[in-house]
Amino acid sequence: MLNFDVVIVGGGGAGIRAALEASKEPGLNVVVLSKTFPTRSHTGAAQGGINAALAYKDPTDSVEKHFLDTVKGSDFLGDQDAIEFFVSNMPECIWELDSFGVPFSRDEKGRIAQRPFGGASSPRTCYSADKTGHVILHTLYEQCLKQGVKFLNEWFLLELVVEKEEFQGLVAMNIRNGEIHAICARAVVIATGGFGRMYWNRTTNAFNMTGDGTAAAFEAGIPVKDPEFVQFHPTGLASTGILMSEACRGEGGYLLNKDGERFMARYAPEKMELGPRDLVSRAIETEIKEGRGIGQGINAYVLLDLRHLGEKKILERLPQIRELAMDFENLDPIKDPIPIRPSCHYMMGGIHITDFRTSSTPVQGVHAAGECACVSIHGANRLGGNSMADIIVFGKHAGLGVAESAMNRAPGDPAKLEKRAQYWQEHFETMRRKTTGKKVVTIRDTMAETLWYNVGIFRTEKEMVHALEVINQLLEDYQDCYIGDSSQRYNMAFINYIEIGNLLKLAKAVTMGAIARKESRGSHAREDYPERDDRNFLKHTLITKTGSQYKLDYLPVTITKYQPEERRY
C-alpha cells in the first residue's frame, strides 16, 4: 500500500500551491495526484488575470475598494469576513509569485501591470498578456520541482475513504496501467477544479472538468455549498463555447448587436461592457431572445468589436485571443468582429469549507481549494480575475492547514482502505465485462442539453422540476451503463464512466438548489421570482448526500462590514 502523510488531489494553481506550501514543513512526505500532467490542468486556461490591489494604475486603488467590489460582485451572498481575509493577501500574493519568477507584463515604469476588469472599480486585474493561467501554472510547477514534490501523473481519484467523519486515505486508479491502490494518508487535499462539463457542449471548461473531488466528497460526507450558482461567461465563441477572455473587454471591446448597437448603454449604462458577468451574460441573451442577436435558436450570437484596439494592441496583450478566433472561428480580430455567446464557464458553489484560514471541511484531515471548493468569497457571482486569486491565497493556506492536520493527525486504516479498494477492482472487471446497457455518451448528452435549456442563464420553476425529473431518471439509466472497452491499461472508457456518474451527482444538486431558491440572485436569474429576496434568501445553500438520499438545507451569510443593497453599475 502506498503511504504519504499529505495527498494533493489535482495537478491545477491551487493545488501545486497548496503543495509546494505543505512541502516546506520538515518531514512531511507530500504528493500531487493528477489526472493530467500538472501543466496542462485547466488553470493554464485563464488569461485576462489575478486581483490584487496593488495601486500601481490607479493610485485611488485600495484593499478596502477589492473588497467592497467583491462584496457588491457577490450580490452580497459571500461571506465578507473570508473576503476580506482573501483581498487583504493578495498583495503579498502577487509579490510571492514575483518572486518565484512568474514574468508579469510590466508598465511604463517597470512595475507589475494592471488593467480594468469587469465589476472593479479600479483597473488592479495583474496580467501577462493573456496568458497569465498559463505562466503562473508553469512557474508554480518549476517550483514545486525545486522544493521536491512528488507526481503522480495520469493517476484519477475513484473515492475518499471516510470512517466518522475521520480521513482514513482514498482510493485512485494508475490510468497507465489499469491498477487501483490504496492510499494511506494523514490528511488530503481536494483541488480538482469546477464542474461545468455537465453543460457540455456549451462551457469554457476543458474536458478534464468533471468534478471529480467534489463528487467524492460529496458521496463521503461533506455538503456541497451553493451549488445552484453556475457563472456563465459572456464571451464564450459562438460555435464552440471556448473562452475570449474578459480582458478584451478590459482592454475596450464593445459588445454590439445586429444593428451595430452598443448594447450594454441598455443595461449598465455606466459601466457598458465592463458590466458584472451576471449582468453582461443576460443582456447578451435578452438581445438574442428580443430578436437583435444574429442567427436563429441555438446557434445565434452577437458580436465582440476589437477592431478600433489596433493591430499593435492586440498582437502585444490579446496574442492567444486572435489565435483562438482564427483557429476556431476562421476570422482575424484585427479585421473582423468575434461572433460570442455565454457559455458555462465557473461554479461558485463547491465542497463546504468551515474554515478558510486552513481551507478545512466538516471531515478531519480533509481540506479543500480552489473551484471545487466554497469558501465563500464569490457568492453568487465571482468577478473577473478574483478565480486566480483565489486559487492562490487559498491553495497556500489550504497547504498550510493540510501541513497542520497531517503533523496532527494518524495514518488512516490500512484494513478499511484495501477493502474498498478491492471493491474498485472488482467494479472495473464487472465493467469491462458487461457488453450491454445504456450507452454513457448518450446519459452525458441528455444531461447536458437538459440543463442547457432547464438550468441556464434564465430558470422557471415548471422547467427545473422538468429537468430534476430528467436527472433522477439518468442516474437509475446510469447504473445499467456499459463501457464497452475491455482494455486493462488506458481505458479511457472506464474513466469518462466514471466522470459522467460524477456529473450526475452534482447536476442533481445544482437542480435541487436552483428549485429551492425562491429568487434571483446573481448567477440564479428565475423569471419566475425576478427579484432579490434578503427576508428570506440571504443564506448559503448545503447539500449533503447519504446513499441515495439528497437532504437541503441553509447557512447564514456572514455580513460583517457591507449590508446589502441594490446592485447598480
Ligand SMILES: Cc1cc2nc3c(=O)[nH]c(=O)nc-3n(C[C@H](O)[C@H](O)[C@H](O)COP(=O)(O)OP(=O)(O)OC[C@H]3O[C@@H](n4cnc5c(N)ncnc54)[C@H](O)[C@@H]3O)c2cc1C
Contents of the next structure:
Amino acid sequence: MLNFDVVIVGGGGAGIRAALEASKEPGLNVVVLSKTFPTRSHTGAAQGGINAALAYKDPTDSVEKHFLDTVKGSDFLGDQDAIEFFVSNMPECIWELDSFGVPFSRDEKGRIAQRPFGGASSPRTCYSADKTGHVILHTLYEQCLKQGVKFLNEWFLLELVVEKEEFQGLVAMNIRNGEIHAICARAVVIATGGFGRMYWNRTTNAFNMTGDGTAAAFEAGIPVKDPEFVQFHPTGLASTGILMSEACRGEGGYLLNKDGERFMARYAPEKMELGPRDLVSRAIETEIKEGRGIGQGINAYVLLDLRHLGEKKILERLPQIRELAMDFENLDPIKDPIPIRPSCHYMMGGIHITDFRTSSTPVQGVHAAGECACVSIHGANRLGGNSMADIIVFGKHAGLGVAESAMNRAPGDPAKLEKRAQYWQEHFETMRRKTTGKKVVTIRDTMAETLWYNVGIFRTEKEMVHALEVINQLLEDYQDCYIGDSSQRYNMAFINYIEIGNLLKLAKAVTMGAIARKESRGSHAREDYPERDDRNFLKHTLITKTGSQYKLDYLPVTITKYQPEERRY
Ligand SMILES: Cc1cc2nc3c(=O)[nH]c(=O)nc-3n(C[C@H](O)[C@H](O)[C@H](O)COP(=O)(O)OP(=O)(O)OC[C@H]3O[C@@H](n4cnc5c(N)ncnc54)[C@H](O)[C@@H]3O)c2cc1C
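Show the other one: the form predicted together with the named molecule, since we just had the form predicted on its own.
And the full complex, kicking off with our chain again.
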C-alpha cells in the first residue's frame, strides 16, 4: 500500500498551489495525483487574466471596490466574510506569482498590466497577453519541481474513503498499467476542477472536466453547495463552444446582432459589452429568441466584432483568440466578425467548504480548493478573472490547512482501504469482461442534450422536472452500461465510464437545486419566477447524497457589509 501524509488530487492551478504550500512544512510527505499531466490541466486554458486591486491602471481602484464588485456580481449570494478575505489576499498573491517568475504583461511604467473585465468597476485584471493560465500553471509547476514535490501523473481518483466523517485515504488507478491502489494518507486536498462537460457539446471546458473529485466527495457524504448555479459564458464559438475570452470585450470588442446593432445598449446601457456574464448571456439568447440572431435553432448565433481594434492590438493582446478563430471557424478576426453563442463555462457550486481560511469540508482531513469547491465567493454568478484568483488564494490556504490537518491526524485504516481497493479491482474486471448493455456515449449525449434544453440559460419548472425524470432514468441505465474495451493498460473507456457516472450524479444535484430555487438570481434565470426573492431564497443550497438518496437543505448566506439591493449595470 502507498503511504503519504498529504495527497493533493489534481495538478491544476489550485492543486499545485496547495502542494507548493503544504510541502514547505518540513517532514511532510506530499504527493500530487493527477489524471492528466499537470501542465495539461484546464487552468492552462485560462486566457483573459486574474483579478487583484493593484490600482496600477486605475489609481482609484481598491480592495473595497473589488469586494463590492464581487458581492454585487454574486447577486448577493456570496459569503461576504469569505469575499473580504479573498480580495484582501489577492494583491499579495499576485506579487508572489510575480516573484515566482510568472511573465505578466507590463504597462508603460514596467508595472503589471491590468485590463477591464465584465462586472468590474475598474480595470483590475492582470494578464499575460491571452495566455495567463498557461504561464501561471507552468511557473507553479516549475516551483513544485524545484521544491521536490512528488507527482503521480496519469493516476485517477476512484474513491475517497471516509469512515464516520473521518478521512482514511483513497483508491486510485494508475491509468498507464491499470493497477488499482489503496493510498493511505492523513489528509487530502481535492482540486479536480469543474464539471462543465455535463453540457458536453456546448461547453468551453476540456474533455477532462467531469467533476470526479466533487462526485467522490459527494459519494463520501460531503454536501455539494449551490450546484444550480451554472455559468454560461457569452462568447463561445458558435460551432464548438470554444471560448473567446472575456478579454475580447475587455479590449473593446462589440457584440452585434443580425442588423449590425450593438444590442447590449438595450440590456446594460452603462456597461454595454462589459456587463457581467449572466446578463450578457441572457441578452444574446434573447436576441436569438426574438429573431435578431443569425441562423436557426441550435445553430443560431450573434457576432463578436474585433475588427475596429486593429491588427496591431489583436496581434499583441489577443493572439490566441485569433488562432482559435482561424482554426475552428476558418476566419480571421482582423477582417471578419466571429460567430458566437453562450457556452457552459464554470460551476459556481461545488464541494461545501466550512472554513475558508483552511479550505476545510465537514469531513475531518478533507480539504478542497479551486473550481471543484464552493467557498462561496462567487455566489450566483462569478466575475471574469475571479476564478484564477480563487485558485491561487484558496489553493494556498488549502495547502496551509492540509499541512496542519496532516500534523494532527493519524493515517487511515489500511484494512478498510484494501477492502475498497479490492472492490474497485473486481469492478474493473467485470466492466472489462462485459460485452452487452447500454452504451456510455448514449447516456452521455442524452444527459448533455437534456441539460442544455431544460436546465440551460432560461429555466422553467416543467422543463426541469422533465430533465430530472430523464436523469433518474439515465442513472438506472448507467447500472447496465458496458464499455466495450477489455484492455488492462490505458483503458480510457473505463475512465470515461467513471467520468460519465460522476457527471450524472452531479447533474441530478444541479437539477434538484434548480427546481427547488423558485426565483431568478445570477446565472439561475427562471422564466416562471423572474424576480429575485431575498425573503425566501437568500440562502445556499446544500445537497447531500446517502446511498441513492439525495437530500436538499439550505444554509444562511453571510452578510457583513453590503445589504442586498437591485443589481444594475
Ligand atoms: C477556456 C477557459 C478560459 C478561462 N479563462 C479564465 C480567465 O481568464 N480568468 C479566470 O479567472 N478564470 C478563467 N477560467 C476559469 C478557470 O480557468 C478555472 O476555473 C480554473 O483554472 C480551475 O482550476 P482548478 O485548479 O480548480 O482545476 P483544473 O485546472 O481544471 O485542474 C483540475 C486537475 O484535476 C485533475 N483531475 C480531475 N479529475 C481527476 C481524477 N479523477 N483523478 C486525478 N486527477 C483528477 C486534472 O487532471 C487536473 O490536473 C477559464 C475557464 C475556461 C474553461
